[in-house]
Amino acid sequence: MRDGWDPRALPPLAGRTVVVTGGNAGIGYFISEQLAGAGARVVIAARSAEKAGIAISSIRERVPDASLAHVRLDLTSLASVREAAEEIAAFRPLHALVNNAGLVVASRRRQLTADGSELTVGGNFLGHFALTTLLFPALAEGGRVVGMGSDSTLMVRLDADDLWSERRYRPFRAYAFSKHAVQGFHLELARRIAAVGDPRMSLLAHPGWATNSYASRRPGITDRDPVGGRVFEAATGWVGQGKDRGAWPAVRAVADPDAENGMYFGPSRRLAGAPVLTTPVASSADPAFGAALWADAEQRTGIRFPV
């Protein structure tokens, strides 16, 4: 790997296609922001057409010249997903699609998806999982699929036969338990598309604790969140950084020439930095892990994943 990447000083990125989802908001908008102020045409996966339409003009005031598009998209909705990479799929070929959105502060109660998954992994994972399943097909070759990890993994140990919390429920266990599942699922793409020498490559990134008060200032988005958000924020994310630079390590993952399918980055400081290579939490990581939560993800979806 290169050393000295420069997160503000990014290759080219003209002819290519990047879909960011949950790009309209939070670490997802500055992915998008920073893509396409190197030339990339971005589509942002969301929800909220209002919220998309924000960003993209924001982003537009940076970069005039900049190609965006919005699909809406709810990842705790099979059926949305499938609507979403239909749509997605006629922007093909695509050359990244990174799988940002989530939810961050999970429900005191366990709540399901509309198909019947604990919600907090229902979305930040099975949903990311089937839409990558519909749309491998239209990644280009050589194309990236960038999952974004957490260092909660680090903070709460996996239970890999409570993953969907049926037994236990505590809303940060289940935030961590996504991640796990995120960590899991593309380091195991990654395995599965090496073993079969697929051009394709499979990598990670976490923003390490990247705050709204610490970002450069966007105008209806970086001040979107409620009061208490703000003041917790803004009391303890001089420890991190703003989710202007949290976007980095993601933004590495997909121009850095000289990543590789499997790798890692995050901040050089664990929870703030340029974005250097990482590793993640052994359990996450374990390819029995990963075995298992492939097949539970294909059987709960109904999507068999084409490598």
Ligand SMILES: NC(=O)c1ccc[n+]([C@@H]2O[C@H](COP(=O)([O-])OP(=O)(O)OC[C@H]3O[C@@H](n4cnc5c(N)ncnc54)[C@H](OP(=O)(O)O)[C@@H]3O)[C@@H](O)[C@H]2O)c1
Contents of the next structure:
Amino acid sequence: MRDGWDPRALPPLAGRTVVVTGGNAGIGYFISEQLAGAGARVVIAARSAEKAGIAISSIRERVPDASLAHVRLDLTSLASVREAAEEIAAFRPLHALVNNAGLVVASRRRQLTADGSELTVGGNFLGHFALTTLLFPALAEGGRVVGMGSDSTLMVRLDADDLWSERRYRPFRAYAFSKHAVQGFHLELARRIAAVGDPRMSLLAHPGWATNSYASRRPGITDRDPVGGRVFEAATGWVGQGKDRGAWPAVRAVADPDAENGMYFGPSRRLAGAPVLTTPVASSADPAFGAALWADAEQRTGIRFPV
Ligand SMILES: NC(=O)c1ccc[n+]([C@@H]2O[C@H](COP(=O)([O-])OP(=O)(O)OC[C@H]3O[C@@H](n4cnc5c(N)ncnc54)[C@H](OP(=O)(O)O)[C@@H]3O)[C@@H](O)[C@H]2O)c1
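Could you please show the structure of the form predicted together with the named molecule, as a counterpart to the form predicted alone just displayed?
Okay, now the whole complex, with that chain kicking things off.
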């Protein structure tokens, strides 16, 4: 693996198609902008056509000949995931699917997806599990699935027996569990791909602590946080980096020709810095957790993975 990856000098990506969930905002927006800047066609999978339109205009201001599309996706509804997967499959072959979108529930009340699973794990993990399963056949040879992990998995220990917060619910606990599941899923996918010698890859990235307040300004995108959020970001964001840099590890996972199945990229100084190889918390890499997660996800979605 080459050191000294320069996130500002990406290899040319013309002719490649990349899908970015939540590509309308935050880190996902900057992933989309940076990949489009290197010539990739970017499909922004987002729940609001209006917000996706703002993102597409903003990218076009900087990359006038960018090839961009929006597909409607709400990860908290399996019906929406199925519709989106059908629409996205029309763009095949896909060179990467970046499972970036993430929700944090503010309410202290446990909420459910349209299909009856706890909302945070249901959206962040189960929605992406279903999307990846349905789109895997559309991935090109050597194509990549990139999951967005989080350091919250270092702060909240996984309780695999209460992944769905049925015993106890706290919003940040559920968020961290969703990220344990995202990490466990992408690593399990990497193991399954390796076991059958499939040329496709599953990788992970995490952004450190990334805020809009410290990012390059993108009107309508970096300024959309509520006032309370902006104050919190301004107070804490200095230890991290802007969401433009927070995008770098995922962009490297998509674009680095030397990246390998199962790799995990994150900022060099954990919360900030250039994207380098990192390691997940041990529980995410536990094959027993991965296998149980997989069986649970197939049962809840009714979708069987093709590998
Ligand atoms: N920022 C950090 O420091 C940090 C740290 C660790 C991990 N992460 C992870 O990085 C990813 C991006 O975070 P961010 O900071 O860029 O977050 P963000 O600015 O809040 O953006 C989240 C994105 O996810 C989308 N989304 C939320 N719920 C969705 C749903 N039900 N269906 C489809 N899309 C949905 C949002 O769409 P709307 O615009 O429609 O709401 C938005 O595009 C997330 O997975 C997050 O967990 C972030």
